[in-house]
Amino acid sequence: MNFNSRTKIGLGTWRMGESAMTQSSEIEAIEHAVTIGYRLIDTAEMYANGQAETLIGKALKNLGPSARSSLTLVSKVLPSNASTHGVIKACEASLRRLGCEYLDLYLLHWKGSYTFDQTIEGFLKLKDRGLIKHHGVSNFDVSDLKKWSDTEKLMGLTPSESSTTNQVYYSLSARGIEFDLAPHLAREKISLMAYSPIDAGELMRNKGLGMLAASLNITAAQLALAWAVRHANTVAIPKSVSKSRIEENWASKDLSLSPQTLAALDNLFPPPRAKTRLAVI
């Protein structure tokens, strides 16, 4: 599917939900998320066994009826309910949680022992009844992801009709996808989401990084976003629940990097000289 300038940066819902505690506390940061601009959400049934869900869909509720149009609303199935009758019952148990309508787009979590024909099958039914817009895949390297296309193509999906993203784990510390993955997704045209950008923080005490980041008057966090999503077809997903990150994140959407950034940032974090097995979280 197509991002845009708004949806460039999203926010990410992994371990929200977790303690009943702090939970009011992330209903309120989701609530200023989409309050300040965002307009991308990501969340997948698996995250806190459908408490992410439900606390996004609360958060929409406190919102009103007038902000999910404007939202761009992602959840993920899991293998082990990727059968085509699986698919359709997840995905109705996360629009519950959720309280809407339908999903723009709905990912296969990773792969799992379900054909590849079984999941799409279930993703095609949806589509048909106005449940999910789009369809894509997580967690896929090249060759799984090749064989995805393929099954597409042996079912009789066009272009426009056949998955949009992946959503991988890609950071500064994690760039093993720009040796094959990437350049393919580019080929493709298949939109990269990158999860995990800042490494669940990490990179914001990385002492090279902050240097640089305060050379050019900004935070660690907001270069190695503005970095992991300097190509047009790469959005990215950071989580948050403190509302002044989030507007820290949400800024940096609008950061250009320049060449000599962008080469200083190569010192620090190396691009990758050989294929890599995919990184996971």
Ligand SMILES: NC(=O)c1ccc[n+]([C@@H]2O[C@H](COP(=O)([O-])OP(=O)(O)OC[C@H]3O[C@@H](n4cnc5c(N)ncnc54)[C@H](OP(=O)(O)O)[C@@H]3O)[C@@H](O)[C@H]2O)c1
Second form
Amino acid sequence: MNFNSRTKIGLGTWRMGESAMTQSSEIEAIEHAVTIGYRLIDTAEMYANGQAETLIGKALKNLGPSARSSLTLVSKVLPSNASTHGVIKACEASLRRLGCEYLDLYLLHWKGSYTFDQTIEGFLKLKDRGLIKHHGVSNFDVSDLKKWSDTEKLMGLTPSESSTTNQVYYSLSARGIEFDLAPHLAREKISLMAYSPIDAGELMRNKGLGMLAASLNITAAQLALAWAVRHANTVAIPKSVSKSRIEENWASKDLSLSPQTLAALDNLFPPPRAKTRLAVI
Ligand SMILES: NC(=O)c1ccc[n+]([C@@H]2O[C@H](COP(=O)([O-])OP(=O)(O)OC[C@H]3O[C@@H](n4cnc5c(N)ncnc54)[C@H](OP(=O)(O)O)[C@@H]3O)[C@@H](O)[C@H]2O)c1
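Please give the corresponding structure for the form predicted together with the named molecule, as opposed to the form predicted alone shown earlier.
Up next: the whole complex, starting with the chain shown before.
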């Protein structure tokens, strides 16, 4: 699927909906993100047992009928639900919670015990009914992705009907995918959706990153996000429930980093020199 400048930075929603005490401020945060221009929201049936999807549904209702069509809405099916029938049931439940008629992108959250053809068959049936527009995977390294793509080919899917996205952990502190997965995605024209792009907030503690960002008059989060989405067909989905941080993160989509800054970042966070196991959170 084609991401554009307005979907380069999306909103993550993991850990939203976990407490009744914070739900109204989380709904407001989602509304704020859409109001200031976010056009991509990432969620999953797993997050707070569906409550994150429910909060997004409430925010979209408050925003009014035109909000949904302007958004790219992404959700994920748990591996334990990834049988053909299970994928369909899980998607229907996600859509009920979201109060939406379709998902733009539906991902297998990670590989489980169901065979890939069973899951893909579920995605195809959902597409036939107009319940999802695109499908993809998450937490897939090169070998699994190749097997997944081979299965799609065997099932007769054309490139435009095949997986569009792999959502993986990618941040300055988790660069392992640059060794082979990221080049593979680029070759296969599969989008990279970077999760935990500011390392769940941990990167903010890095002194070197903070100093480099300050020298550029931007924040460490903005530098980390601008770096994460520096290549075409790559988007990042930072999560925040703070309106000011949502704005701060959004502004990073307009930053471009000089070769000197990229070199300084390579110095602080060296790129991989060998294959490493795919990092997951
Ligand atoms: N597919 C998968 O297996 C998978 C795994 C993990 C995550 N994800 C997706 O990716 C999204 C993002 O990942 P994540 O939530 O793990 O981590 P993240 O986006 O890297 O970091 C989120 C954390 O950083 C804080 N934060 C956000 N913006 C900040 C800023 N500008 N300055 C300082 N702190 C900031 C947030 O706190 P506040 O909310 O208080 O601002 C939160 O604690 C998730 O929400 C989820 O949608 C997918």
